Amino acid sequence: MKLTIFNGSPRGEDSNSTILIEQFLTGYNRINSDNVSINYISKSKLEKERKEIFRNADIILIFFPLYTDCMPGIVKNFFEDIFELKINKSKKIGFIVQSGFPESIHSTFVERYLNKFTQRLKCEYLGTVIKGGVEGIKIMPPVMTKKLFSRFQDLGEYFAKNESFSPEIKKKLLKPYKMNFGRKIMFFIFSKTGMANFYWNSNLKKNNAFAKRFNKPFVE
């Protein structure tokens, strides 16, 4: 059965989800050399094509980021569209949710929805892989991403062999589930020095929005 991937990041090809997909497929291709269809939900002009791709797919993985405890709007819209499809064959569907939050607990609530959603589609739920602390991996040196990338490669290899997620690798990626006391102290120090906001401030400056970061446009 052939694998089909949907990337639900609003950033499209220039996203952290894309990086994780690449690492996953590095491991996947060690076992399975079939071409994997990768579809970007952010490309609105291809909406009809995506529906047909989903309808005809056998095994589906959907990658997307968590934005302030919610899935992106384009992903929710995609789910509503495919729910209306008349699916005439069984599918296996799995999800990989990543976020900038260090703790993975934030994504466990959307996991419940994904499980219910798949059941309502009358498809087989392969589970949800959750990974926090992903924001910024594009600018991290290789020494900081080596373990993360290695685990995603192993996840992909296992999936190619078993058409399922490795429970052991899922458990490793889930850590830290909650922020421990040491991390809280570290984050407090970083926030006081300004280091905690370095990445976000650099993006604000790049988009000429740094001076507007405390604006409240909806407050009268």
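C-alpha atoms forming the largest set that superposes within 1.5 Å between two forms make up the rigid core. Residue numbers count along the first chain shown, from 1. On a predicted model such as this, the values are computed, not experimentally measured, just so you know. What changes on going to the form predicted in complex with the partner chain:
Comparing the forms between these two forms, the C-alpha position of residue 195 differs by 2 angstroms or more, with the core used for superposition. A movement of the C-alpha atom of residue 11 falling short of 2 angstroms is seen between these two forms when the two forms are aligned on their rigid core.
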The other form holds:
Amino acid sequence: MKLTIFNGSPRGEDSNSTILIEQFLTGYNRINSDNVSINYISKSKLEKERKEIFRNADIILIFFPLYTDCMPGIVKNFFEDIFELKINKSKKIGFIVQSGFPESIHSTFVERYLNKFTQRLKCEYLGTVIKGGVEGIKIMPPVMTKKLFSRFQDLGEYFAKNESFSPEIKKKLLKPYKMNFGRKIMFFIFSKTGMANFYWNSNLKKNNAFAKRFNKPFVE
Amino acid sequence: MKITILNGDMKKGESHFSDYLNNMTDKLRENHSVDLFHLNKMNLSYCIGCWSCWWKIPGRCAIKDDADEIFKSVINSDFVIFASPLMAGFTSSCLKKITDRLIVLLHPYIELRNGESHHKKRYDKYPDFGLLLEKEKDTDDEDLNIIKDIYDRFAINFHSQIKYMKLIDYDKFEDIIYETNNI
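Can you give me the structure for the form predicted in complex with the partner chain, which would complement the form predicted on its own we have just seen?
Below: every chain and molecule of the assembly, starting with the one above.
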């Protein structure tokens, strides 16, 4: 089988989606050493080529971050492009949606769209893997990303063997679906101690923007 | 009241959908102040996820294009209509392009609402939303439910609510005007 990946992050190569793809492929390559084509939807020069790449692909995985509860605009634009194609060969398509929100419920609504869209294309839907809490993984110490990375490696390995997502790993990645009691308590303590917004505050301070954080520039 | 209409129609040349919105705007202007933006005719870029709006120049977007006038109109409106012909089962990429960039109007800080994480308000007041769509040949009830649910979620994150979802090829023009007048 020939795997084609589309990276739908507007941040392109320097994105959390890239990190997840790398981890996925580490596991995938344990089984299958074929070259995997990786295509960045954000690269404008790809705009003309991407339809052809999609047309010629057999098995396609599309990774993207959740933007305002849905796919980013560039990914929607890509979907409009491929929807125009007359696809005459059966394809399998799967999706990996990641978000900064810790709980996965936010990404479950777009999943229904992705399923329906794949049916519209008359392709086989391989499912959608959802993972929350991904923002900041680039700067996290390895101890914090170890479990996430190992799960994505296992997801890739399973995919290479079965051409499908492991239901078990998918279920693990989906957690937490919503904030449970323990997480709510933790959030309460974090917000009282200023830890809840540590990531935002440290970046605001780094950019000398902390004092302006509540600015309302567009109010009339 | 103040109304913003975001027209996501991507058709070049004559378009029934854009004509419809022009007529609707004229009618609504009898009672309201209305800003109509034909997004495809503006200089607008996609959000690049740089988060300058959250941690470098809080509340402002780093991309220099026509989006500022939309941000200003939206946040000072009482009602915003997201209008688009459906394409590949969802609103157009042109409408999604500006929707993504509306995060400039939110604050990065997180709060728990109904046991879920959401971004805090940046402004004191947010407009309510309406959805105005045109079906594709194969649009069915499931598509419409999916779209409504996704926009409902977006509204929650935006401290807003969806007041209506209307189809220009199904709902009567007079009814849409009446409902908008009575938001």
